[in-house]
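As structure tokens, one chain now follows by itself in the form predicted alone.
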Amino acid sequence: MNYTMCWLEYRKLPENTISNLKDWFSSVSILESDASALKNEIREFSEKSLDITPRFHSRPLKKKKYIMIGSLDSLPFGIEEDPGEEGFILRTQNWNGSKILVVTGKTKRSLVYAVFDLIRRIRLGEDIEKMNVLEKPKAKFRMLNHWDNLDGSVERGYAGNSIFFKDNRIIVNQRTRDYARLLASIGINGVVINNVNVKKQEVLLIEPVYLKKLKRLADLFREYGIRLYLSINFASPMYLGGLDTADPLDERVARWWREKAREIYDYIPDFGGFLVKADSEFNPGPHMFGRDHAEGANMLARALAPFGGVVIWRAFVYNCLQDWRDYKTDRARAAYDNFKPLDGKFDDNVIVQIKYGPMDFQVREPVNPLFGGLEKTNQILELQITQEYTGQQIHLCFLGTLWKEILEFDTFAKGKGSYVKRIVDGTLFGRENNGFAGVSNVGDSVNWTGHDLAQANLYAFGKLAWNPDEDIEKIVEDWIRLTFGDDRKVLENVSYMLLKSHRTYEKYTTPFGLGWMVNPGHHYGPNPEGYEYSKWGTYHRANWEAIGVDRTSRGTGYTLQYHSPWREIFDDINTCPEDLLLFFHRVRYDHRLKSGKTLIQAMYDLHFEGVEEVEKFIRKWEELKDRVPYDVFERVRERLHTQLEHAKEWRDVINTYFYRRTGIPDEKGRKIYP
């Protein structure tokens, strides 16, 4: 199958660019050895955009101008600035009768992001003359979980099967290699492929049947400067090392994971580490065995210790088997009653990944409050990028807005100014271990994430990831730029359509933080009361009077679990953000609203605007045609019109389940069904 390579397509650039170009990149010169992936993506960009075959050195040159590629210390001349383990810098400079550009930083995986960030900047005009860039990621761990399985399934995956596994067999070929390069070039420094739901046959992922196949993934990864890393079952030692427990204060079981641990370290020398999901909707862990999670993890942690490994452990965990009668357990807890008795108490290589909500990749939810609560352990912050609950990828739902108003978010846990950001870049807590991690959209399609513009979410994420300051409006004008080229009205469109998806989405599903009217299972759909009566604790309690749960200190005590101010701010019907008013109170649906707006009336207009620029969306596409590759117009239009469709569902079902629960009607008497 061919397919597109996202913002990676290099197209040739304009006659006066070119002609300015060819003198630099007809000669370059890499002090490297092994230096394969900067070559060849050096060359494709060359061939493709400048119309020339570069030829390769590996000393300086005498020449007018040329690019020298090369680590600090292969540099024939000195370099003050210190751009860090995977940095580097950019700069032209003369030497020795030439002028040269050179491309530097202190490891391999340094100049990979090197190359690709000189390419990215060159095709949006950047002037390769005055070229001046040191360049830091702020984040230690940049990574991607998938949730691959052996079969080539993908567990909440809307863009094709696993571009990893087939049939229980470990793929590599030209479109791995290919997935390596999207990811090098926004920074993206790991990969987890297997789904953290550990099943039957993945458990067998660590066993030497399939270790001799990923040491070939990883040998591909490593070119690209990524760390391969496992999904682990935490009852492996009993499925596989014949154990009567996984009790990980049993000298038996530690030994048996400090064997397999040399044995990975073995065929793959940089394992990065393992991901766990463990005591989390039916998967074992430390508590079946009457132990905590810090004691599970630590276990694992120092088994990979004298490897440099590292243990990420899932904060999503909560109880799965909730009666819905119960009015006291309050889900949104969870994390941080589990979590925050343990600071402190982690080992130094263990990595507690939390979900950006206590729930589960709502729309619209608070910040989790185990951001900022945990001050003396390591942290990952996970962002969905796959829309489980945002569209599937059939809806337009660019995540980056909400992921910047995340990272925005002051925590105040060391005073003003605590904000999300810097907490998972280190900074503000003093932990070096700490970073982001995405739930991966991407499969098989030929387009790699079934909806064209869902490619953004994928490019946002290693953005922020690499530079959570960065700007999101720049990032989305760069992601269209490199996509689909600088025609003016495409950026203009296109930006308009991103920047406003999330909110127009959230319009016609579930505002206010209200959250879960989806169909099980599959979670696609509107179906209100589809997880009203369950066992997953996701209530929001509707009745003719008033809908949402009470979250307060004189409710559930959720809030109590910020700092100050918000918990005062949250607590209070007055002052809680009405984006997320139904998540923190109870209320009533004439409850008047800062608009003068009641909550239910407010409700009804938002489903239909909500609906209505879904249909603008659709106007300022159509407005392109011509203006972007046939094939890409045409499947972009066929997901809007189904969004349109299926929009224009949730608006009724989610208007018609208020008016019948209330009887009270629309004000301005657009269609409700009775």
Given for the second form:
2 protein chains.
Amino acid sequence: MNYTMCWLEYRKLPENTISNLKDWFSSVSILESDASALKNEIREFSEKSLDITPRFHSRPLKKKKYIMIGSLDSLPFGIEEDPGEEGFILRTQNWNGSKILVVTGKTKRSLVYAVFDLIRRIRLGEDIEKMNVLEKPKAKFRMLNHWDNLDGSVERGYAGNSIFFKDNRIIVNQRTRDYARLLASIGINGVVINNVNVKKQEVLLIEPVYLKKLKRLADLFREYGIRLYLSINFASPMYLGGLDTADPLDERVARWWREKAREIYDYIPDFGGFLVKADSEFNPGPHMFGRDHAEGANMLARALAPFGGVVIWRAFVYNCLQDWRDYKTDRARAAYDNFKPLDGKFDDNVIVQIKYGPMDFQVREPVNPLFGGLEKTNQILELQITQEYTGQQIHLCFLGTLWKEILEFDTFAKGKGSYVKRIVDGTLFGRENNGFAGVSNVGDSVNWTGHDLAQANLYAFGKLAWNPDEDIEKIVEDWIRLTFGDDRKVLENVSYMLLKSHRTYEKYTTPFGLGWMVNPGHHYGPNPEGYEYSKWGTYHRANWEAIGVDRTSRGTGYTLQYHSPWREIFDDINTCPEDLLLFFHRVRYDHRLKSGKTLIQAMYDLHFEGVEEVEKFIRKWEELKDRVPYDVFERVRERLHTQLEHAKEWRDVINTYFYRRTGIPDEKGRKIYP
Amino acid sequence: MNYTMCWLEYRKLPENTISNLKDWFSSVSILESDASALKNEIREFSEKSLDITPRFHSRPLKKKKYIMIGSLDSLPFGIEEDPGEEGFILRTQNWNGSKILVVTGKTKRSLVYAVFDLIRRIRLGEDIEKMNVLEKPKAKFRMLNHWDNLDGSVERGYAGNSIFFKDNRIIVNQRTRDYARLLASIGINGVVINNVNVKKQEVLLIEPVYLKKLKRLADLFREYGIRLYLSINFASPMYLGGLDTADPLDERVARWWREKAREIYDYIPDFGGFLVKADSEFNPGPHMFGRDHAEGANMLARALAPFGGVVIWRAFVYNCLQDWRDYKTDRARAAYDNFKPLDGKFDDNVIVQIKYGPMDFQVREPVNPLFGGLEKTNQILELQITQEYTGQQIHLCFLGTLWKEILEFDTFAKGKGSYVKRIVDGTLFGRENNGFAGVSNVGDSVNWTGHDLAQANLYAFGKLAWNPDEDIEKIVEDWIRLTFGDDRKVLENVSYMLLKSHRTYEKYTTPFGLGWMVNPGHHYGPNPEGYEYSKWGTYHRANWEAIGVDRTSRGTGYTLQYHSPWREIFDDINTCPEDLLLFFHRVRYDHRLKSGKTLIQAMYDLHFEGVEEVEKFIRKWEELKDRVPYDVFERVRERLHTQLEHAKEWRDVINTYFYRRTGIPDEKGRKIYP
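Alternate state requested, the form predicted together with a further copy of the same chain (shown: the form predicted alone):
Next comes the full complex, this chain leading.
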């Protein structure tokens, strides 16, 4: 096996804990047929961590203690609690003269989750004798979006090539299965395997030439409770169907999609549905035919509805041919302006997928005002696990802390307590089809994510999607222990590094919500005016005395898209959270922050601090030599040193940029290149 | 034929001039065997322009008037003048009872030139009865460099795909012949067909798999007096020979190249030689083995010497991994610093090829100080016909005026009169193997050069390489008349446009020798800080009060690479030519120019002027409707309108950039975006 298993790397458990566990795991009663995934996982764990090979039985046993796995229906006794469709129960209890650990839930998928959770708890040292767990996921849709292309490349991928595609062929192999295991272990229940930009070759994915192999992939996914989804091209009826239009109100188009849906479901009866990037960055959509997003999405949704499929429609729609001389258009407004008027017009099996912020996954943005803006529309929160603007898996940048802040943001849509997490779990507006989508950071590199510590981003995404109320510190701790074991120093240092790292990255790149000072195209490394005169609508308009776009009620009016009190808070330079100051306001360099520092001095300070923090990360990591596997240590060490070099580059470029603009020296006399 | 023939488009001549010419051309005596190219050209011309088909004879005729073509040796009478190896004589005289037009020279190549020149003169209206011409090229090497890749792409090509390569195969067809005709008609005597960046596939060009087809190409070229050259990879002995080194002082390496040379000359007995980009922008070279350029070039030269080949060694060597925080390294110094110490160390059949300026073909640079710096080294002046930084054949930018200024630059290397043109023609330092290289602007587009008027750049390059003393206005006039005929309005307007266009492009892009404010990578369109923090050594370091790099004796010392009085003139901000001010000096925005304007006001003014001039070009062109062929009119018209739009983009970005830097408004209150 030429790759690691991340947090599922089952190591031998300490001898003193093993003996009792051996009793439990030596015989396992599985009351389900077709339970190979469950057996496989229990076997893997038992052999590697407990040094035994379990025996599986298909009925209850006469034995002092054993594990009994089965759906609620199949159990020889009743259970009162309702774990829901995807939740599960782990409970140690006496029954029929035996002590049994009951592992149960309503569905096959729930049993998969239950088994992975049981193993996780045991590995984390929970007492099997006292197990009493009822777990339900908060959100229904917990999806990964892969931006993988059929040629094997991955758009914004920083971990090697695609694990799904190579040379225009679909790959299904042991690694596919291991990926499904990883995802199931964190509760992911849907995967879109291809890039939202559906180009020439990828249009063909919904044709029989690919559906045959996709069926095999879906079969494998199904064992792990994962539904397969595909990104589609809205103009497919023209590319594939020979029609002269893809107008969603044209009956020929609708019929073509209905027939296409039937064809897909013939191969994949539990096919999840379509992800659609329409009328966005040169992808076709209903606007091309004078129709709106609801008309486009609903037409597709009606084709899928008979089979239980959904349409996930991205809200990432904006004018990507803006002229920098156009001061009225504000890209930040685009998602709200486009979708708010359509609230309530989407069918029940349409979900609008909304990026966390109004721009595009910058290191910090305000929460997208569509959250709280849309009340009668299903919504998925789109997060970017792959580190496009956040260091491309060369820099350590744990994103769980950022995501947690987003989830805890109170939109005030229905008064206090209207958190984003209550929107995406569906409770705030009483909607069922809500959830999370994360853009995958996985590729075929040895450690799946390029940077070993970037595995934590994938893990944290899954855990937050399952339960956005969970403490991020606890998630980090679990990930470290599952991945590296129980060494306290490792836990302490890696925890420190991960929890600090996003803030650190923000400090030495673009703090205050500035964003976009990156090299165009590949988005790596500093370029303060790289996007300043381009068509993408991302301008800071720095001049000799001020920087930033006025997005207040006196400017582009973007703040008015928020509910009170945020619209007032954001609108006022004195109350606006300072880490978003330059997102909302045009600010003079000599503006005094709450600390008493000027903006420019704070800018300098943060950049020096950020680099010092990376130096500290390196010291923390060096302390772990011989405490983590040698190859992991070396890989991470090398990346940290590259990060330090590139953090210095960021510091110096940004500091110099501001110094050259203003002529204001650093108060502390540190080196700024003139 | 799906392409035009540019200035060789032989149109019917006016009836009143034809009758006499018919007499002359009806019978042509060609005293040479193997004269198919000559016959072909005379036939083409006669049929299309005179409406007759000439008869060819292999000996003198009994006829009242006729044309007699033959080498000096073959003539039945003596001629006193010595036209040299490549020169020719056209003379109308009486002989043996006939009036004959004698077309003669020493070599086959000279006869090709003579025939093309005769046709040109006749088309331009010269009186055949009074013909009395002795023409010799001033420079020995008059080369084109194609940056074509075997896959058919052209690096910095803006006129379609390669005419030489497609899908890793070599193309030899009618278009190849027509290209050879075009080149012969302007005196080009050597073509390097492949990119100086010799990548994986291109390394194979010197292997038999390609040499067979190259022989066919060389055979065709030979008919038109053109020698074939190849760019080679210095590490070929490692790639192809299985050696573990390409060290030029390793006898195994030298032997490999000797054998390779013999192999090439077996196929192509008049093979021209190698063009080498060594130790430059990631291409291998002798530095990799601890050797200098002379050691590298001489080793190759000794392999080629027995067969009469040369090594052309590019001086474009600099540190392309500079850190912008490094203020000492000055890329402008690099060519001189690298090559001046090697002056006199190169073998006689090595030629150092030097870009016109010290950087890289910006719209304006000072003349490279290696011209005048090198006294004991053969030199080729490298010009870029393809408009990489000068508008990519979307913008009209005739380069002949710039080239003429370069050629007329007096280096003072041997006192007053030490013009660049006297260096490249070899006379100043008494060197034989000097000349010109132009990076081709040709591709497989219908008009060869993308922009129809960019054909003038190719034409002017050839004419200046033949005779750098020729007036550029005359060259332009001839090109227009040969291409479009004798319409006075066409002559007047196109002449105006061409002669102005470089200055105009300079005005709305980066005047004052600033350069480099382009988008990185593709080099099109404005990006004022696009290269400011990159590794390429091209910085302007603008801050709140000044812009430019101090390259004087008080700065990087670059001015000291020039002879007096230039070093003193360039060194002093008050005497430095203003169109190079920001190349040599760091200048405050409020610096007063000779006009009394501040630098920044002049910057604004030039940008507004530049756009107005493009508007004028459009008016001038619109006047030519129905005076030039419809398709040409439409193609040029469309490009001019795109140019105007992009010129405005340049104007606004650069003006805004300076305004945002300084806060200094335009005195005339014109629109500058804040």
